[in-house]
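The chain that follows stands alone, in the form predicted on its own, written as structure tokens.
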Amino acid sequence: MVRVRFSRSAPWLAPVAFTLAACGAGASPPPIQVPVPSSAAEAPTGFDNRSNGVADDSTHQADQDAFDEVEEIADGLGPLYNAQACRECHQTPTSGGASQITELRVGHLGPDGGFENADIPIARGTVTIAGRTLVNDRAICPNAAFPDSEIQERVPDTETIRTTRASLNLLGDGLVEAVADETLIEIARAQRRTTRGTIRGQALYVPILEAPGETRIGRFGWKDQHASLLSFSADAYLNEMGFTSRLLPDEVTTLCNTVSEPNNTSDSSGLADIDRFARFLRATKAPARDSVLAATPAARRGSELFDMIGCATCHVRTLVTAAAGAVLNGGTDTIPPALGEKTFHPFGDFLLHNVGTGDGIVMAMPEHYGPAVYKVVWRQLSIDSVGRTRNKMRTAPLWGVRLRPRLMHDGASLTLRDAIARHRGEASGVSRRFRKLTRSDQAAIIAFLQSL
């Protein structure tokens, strides 16, 4: 037995173990086993609407109301937008979950092959969007009060790298968010090792908006591009509706806009929308299995067979979040005792690997982070860093697999054997025993993910 062992600087920290039995040549990869502290309590799951104790109820149904909200042009909707509610993109089956939507995002090589933000042509041909990698599907205008503008964005032919993704699954985010770095670092070093390089999780360092110059290891979004929830939130409210907030309070495009900015100021709580997105994310219980599934015979055979072939390398299935009171995301948010060490089974690491089903995209830094985020001196950014993700995605975490019509980032895959068929790069010793199986044990794997 080989244990890996987090800085002494972090006590509350549990060790990642594992055993190095089966790791000889052509040999499965070991499943990352994050052992449980006795002190350590299951999260609660659900789709019950209910609180995980990170706030009351009713004020959890207030932030669900705010999370649900229909925006119109008056609310500072737009000009350039996806969706009219957070629900839109995040509903299955209720709200925060994921869905069907996806999102267009495209980009292309420069002289010297490497991967260049889009240059998106409005008003005619007149303004360009750039610094981007996402198109939006809808625009404000043209409308009454600007009967003659034209800001629908269209992707021109010199954007050769194009991709949709699927829209994810937020629902226990909050306890994602609560894992310490150290510990997805650790996962990432234990796959290097066990597997000698052949899985090599990257773990990567990203802007923390609400804490200039700050940065923590990402986990949010398909490339990982934030940490925090409430950075995520932000990100998202201007992207994909329009609005802007004190922590992106720039517009992409000023054109048609006639709502002053930033369009979500403070209530007379003092928060506003993105605070209570942030919130009522935190507070989401982590998705419940199908207990009556995960019960038969097929599916505690498909479980066993899933750490066997090596799935559990990679779809990590529990993790510990770090005590309550413990600061992160720069020193502006401690882990309340509603998420403090407990353990949750999301069947996912949070890191980038190259499974071959790369996009090709590089996160557009001032998309995700403002157009300042060049003038900011950010602890650990490596910009050669974010330029390695171009082929990789996040682990897709498995916990609520079971209801996703579409699968993998681009929703392309439309069974789950589609989409274990599709693993290739890192995973390929991993779909490669998965063919090798009989029929039944591979409708067992397929009967025990049915169950997550």
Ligand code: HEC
Contents of the next structure:
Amino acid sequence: MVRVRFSRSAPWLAPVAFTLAACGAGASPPPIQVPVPSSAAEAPTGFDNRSNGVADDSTHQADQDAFDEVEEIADGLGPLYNAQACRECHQTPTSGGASQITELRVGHLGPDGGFENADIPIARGTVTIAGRTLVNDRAICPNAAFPDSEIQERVPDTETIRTTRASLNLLGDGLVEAVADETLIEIARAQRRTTRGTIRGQALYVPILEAPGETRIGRFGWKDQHASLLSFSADAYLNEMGFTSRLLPDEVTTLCNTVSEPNNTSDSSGLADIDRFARFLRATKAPARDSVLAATPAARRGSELFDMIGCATCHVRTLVTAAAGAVLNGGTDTIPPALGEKTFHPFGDFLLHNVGTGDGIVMAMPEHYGPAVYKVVWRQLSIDSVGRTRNKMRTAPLWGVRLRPRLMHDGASLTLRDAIARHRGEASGVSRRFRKLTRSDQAAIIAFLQSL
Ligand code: HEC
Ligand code: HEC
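Next up, can you give the form predicted in complex with heme C of this protein, since the form predicted on its own came first?
In what comes next, the whole complex appears, and the chain from above leads the way.
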């Protein structure tokens, strides 16, 4: 088996030395191996609601309470929303996990053939919600105070590009946030070089809301739309629940909206809800494996085959975070000791690929980064690069996949075998190799996946 190695010294800074082997016709691409500094330690895993060390357990519990809190109209919920609590969609098997809940995203093609964000008429067509691809499934109006306001969003026939998107796992995401940009960029390079460009993950610079003008390689969301958990929390609070924050202060619509939002402001400890959500996520432990299944001969054989046939070219087994003290998110954050130089096993590269499943949706800039996004000059942000993501999806990290009965971005694959069979495009060669395996070798890979 061919190993690809980054240089052993400071992987995110040093020029990268690869050991490359000729990748002959039909040969499997090698698994991507990120170099692990000898001082690195294994990140803790578990579904025990305990902190990974970023916060003490009582702080972590208080932060989880904020994440779990069911919001009401009087708190500022809506006017357009999808659910009343983060936990409603991020719940299995514990707060911060994934769930079966999917949401709607739509758009259409413009006259030049390019993707355009959706225009959703509400209020009997008198108001149009624009600049978004998300269609909120719930609205607070009409209600007793506004009996004549009709603001429920629905998909108009004109929005012909349509998809559902599954809720994601958030457990362990503090580790993902603490991975250096350079590590992700080097993985994309290694993919290109070892597969002669067949597999070519896209690393996308995205805005950091808390550091206007600054960008980082996106790693969160099905389109890698955020790099910072604080930015994502503000995005989710607004677009899933209808709560504004200091990072996204504008409501999606002013209709039906008379409640000033107490959660918009900070509490006695100086933290706003979005700060608590972000700290909660940063302190979660990574998903734990099913150790009983993982030890079976079938799962162990499947683990080897997974590497051998090229699944691990995208579903990268091990990543390592940057050192404690390293700054990230445009200088607004520093990696705490509990997250510094930790190895973890997401089975993902956090890069965007076209594996033939692309949903045709380009991320809506004003939705994720606020209506003022185009007034800021964001370093390294390329609108062309964003446009190229149209038919790409982020490699689904496979940690905790055994806990997700509905698979892929649309939740439409109901078995692991079906999910693998949908891999085409960049993954065509790899999925062909899967099909050519004997029935028992295929079953071994499935057994391995069921242990993740
Ligand atoms: C109605 C369901 C729903 C609610 C409520 C919800 N989310 Fe999500 N969450 C999703 C979906 C769906 C995605 C994937 C979105 C996408 O990329 O299209 C997601 C993705 C995320 C991600 C990215 C995770 C990753 O690893 O890529 C974060 C972080 C997140 N949500 C945080 C939150 C927070 C914080 C809240 C509460 C303020 C919240 N979510 C409320 C459904 C929800
Ligand atoms: C070229 C990169 C690439 C390769 C190679 C690849 N995958 Fe994937 N995988 C992806 C992407 C991208 C997705 C998400 C696609 C989507 O949601 O539309 C995905 C999704 C999955 C999922 C669904 C997980 C979930 O949580 O929904 C499974 C299971 C999976 N892959 C297994 C495999 C196996 C097994 C192999 C090897 C036979 C493999 N993949 C090879 C990129 C890849």
